[in-house]
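One chain follows as structure tokens, the form predicted alone.
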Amino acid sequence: MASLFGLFKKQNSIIGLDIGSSSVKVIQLRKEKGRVILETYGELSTGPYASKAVGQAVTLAPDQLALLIKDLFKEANITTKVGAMAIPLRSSLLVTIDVPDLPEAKLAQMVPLEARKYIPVPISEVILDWSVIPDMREELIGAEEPNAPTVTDKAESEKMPKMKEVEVLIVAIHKDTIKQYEEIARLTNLEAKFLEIETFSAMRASLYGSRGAMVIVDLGAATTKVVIIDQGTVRLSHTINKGAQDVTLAIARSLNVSFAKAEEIKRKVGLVEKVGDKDLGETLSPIVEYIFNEVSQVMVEYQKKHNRSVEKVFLIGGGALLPGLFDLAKSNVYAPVVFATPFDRVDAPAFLENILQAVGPEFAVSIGLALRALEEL
């Protein structure tokens, strides 16, 4: 009779899985009464199930994968089998185009056509898809129109017309990825509702709805991501060739210590504090500065390009938590700096306030799938 119960019983727990280059993150929600509930999160590094030290950036094969997932939930106390995956930014493309403003019929038969100048693979190979960008200029209420031709522009437009062109975002993920996934699922018998790029999640659970121009900075071991949010819509993405685990190698080298030591010595002192007669802030400042430079550049040539200011920039991954790392953002890039905190969007114990605070840019990604999860429940 018990089980025959359990046929009818609701699931309201769900989890995201947040599958990285250098740990796997889990989170678990469940909705009680329109509140969403955190029931428990965890962690565990990748690098070890390679036989490599703690925070360095690896590749596992799905059944090393399985094995690590197993080994998280046991430790993590996951007690459901349903939720989300994330596919990590490297894994897929995101770009926007310009396109001649066309019926969606024709559009839906230029965009593959032009996806293809893009894609590094023949497009039969990859799930395709593509969205409208909304005209700004027509959401801003108000909002004058730039650069208005004068009456001599006009008379030279009718000489010669020039067809009105809209952005388009598009998204492709390899099918062979999508694969990749699958198999994970399942060997770890999980029940993935759906697969979602890395960066959505993260706009879900960092940005609260904020409708200006925003920028995530995802701080990665072996990559930094950049998107551009503006009015809730992914306008540029671009990828920095450094990430948290240069930091690592840097103080490796200055100091001739294992990989393993220096991630340990990066985490507890990072760019504050001196080993020995060695300034790390000296060593690691110019790999930051190098990362927040190319951050602000790309600020740079969106606001030339739409005429739109940037208003705050929110820092999650892992090697934001790098000590002292936020202050060198905050002097290198011309917007506010803050980090995301996407803890806030659920209910937890008071006791845990704190150490959520800390810890809450690295979960950004799985808390943004639980969140939608929960939603399709």
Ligand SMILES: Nc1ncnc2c1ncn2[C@@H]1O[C@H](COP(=O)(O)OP(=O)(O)OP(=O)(O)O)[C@@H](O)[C@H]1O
Contents of the next structure:
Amino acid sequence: MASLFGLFKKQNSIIGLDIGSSSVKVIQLRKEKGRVILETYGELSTGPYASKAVGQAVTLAPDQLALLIKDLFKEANITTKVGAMAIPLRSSLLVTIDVPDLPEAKLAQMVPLEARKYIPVPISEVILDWSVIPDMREELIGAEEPNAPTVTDKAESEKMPKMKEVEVLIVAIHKDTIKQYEEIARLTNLEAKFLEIETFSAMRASLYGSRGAMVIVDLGAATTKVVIIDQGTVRLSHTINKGAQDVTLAIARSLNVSFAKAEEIKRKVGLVEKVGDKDLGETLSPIVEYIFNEVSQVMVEYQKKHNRSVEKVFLIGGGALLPGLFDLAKSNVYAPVVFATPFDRVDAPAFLENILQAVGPEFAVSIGLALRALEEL
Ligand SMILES: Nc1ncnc2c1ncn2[C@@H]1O[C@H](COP(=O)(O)OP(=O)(O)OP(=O)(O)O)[C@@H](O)[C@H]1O
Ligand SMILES: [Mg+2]
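Could you please show the structure of the form predicted in complex with the named molecule, as a counterpart to the form predicted alone just displayed?
Expanding to the full complex; the earlier chain stays at the top.
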């Protein structure tokens, strides 16, 4: 828990609030003469608010969350109630579909009908948004045509000429989810300027470099979220049902200790050392490898479909901090892997540089939210 610069006044300050399943993160930023200044940041685990251990993923009711958020704001010396909140990807739908290249008005009729196939509840219960993904062929000079037909495809298409297709990104959030977040805001007196699906916040805070294909891997407690972004647009999102909590559970089983003790050992030892005569690496590596093999598969599928190779993989989420994970990620994924460094986007005192570098991946979502909130102030 960091608690800094409590002396700052609230003028022009905003917060980004990321309510994760195992921990809630907040960051407070201020804009001054065009610079973005870090005022304070902090994090609190959700587990203890549901009589569970630190690091465990739990579902808290809005009133329990409100209690936690009030505690967090106090501990982190938050001095403003204006900001933005992230909506978890698991409460949203983010999908790209291929549709015929029709005029906008026709698409407006067709896309909601198509979206129904992916949305397990009546369409009236969700807020739906969509946009046509810009045709990358127009932007890429000298690149091969994506979706170039293979020999067998060609035979098919000669029989039945195919209409040109475009890709559409569909975004849906259940109205109940929005109500829940509004309720949390009400209970904490938070003036939420907007709610944003965490994926978009993470992109804003993490990505740098060219507009080539990038992957963000968010290692949360219960799940790992993989998103492919190309030319600045989300092209694919995929959730792996394994997360950093599974590593803790494996330690608890292997060493016959409680979850809380295992969590402690995980953060300190990770995959790299022995505990007594037990080599934790042997037990834990398969879990991490499982996750990154699936990341790799998603990348390969994307590459096959679009003929675009991934330039860089950014790791975010608390799970990315597991000692030893980085090397395993590097050896299991074909593209260069880096930790996201979202604090690079803010001005902070030099003495914090190392700690901010180390905890950066955990705060990617909250920082991304706060950066947008500052723009909209
Ligand atoms: N220093 C650390 N070393 C190893 N693991 C860590 C460290 N800090 C946090 N973790 C692990 O990170 C996980 C939590 O990550 P994070 O806070 O990103 O998840 P979350 O946002 O709560 O989850 P989600 O986004 O899936 O809702 C926990 O399993 C925790 O044990
Ligand atoms: Mg998270």
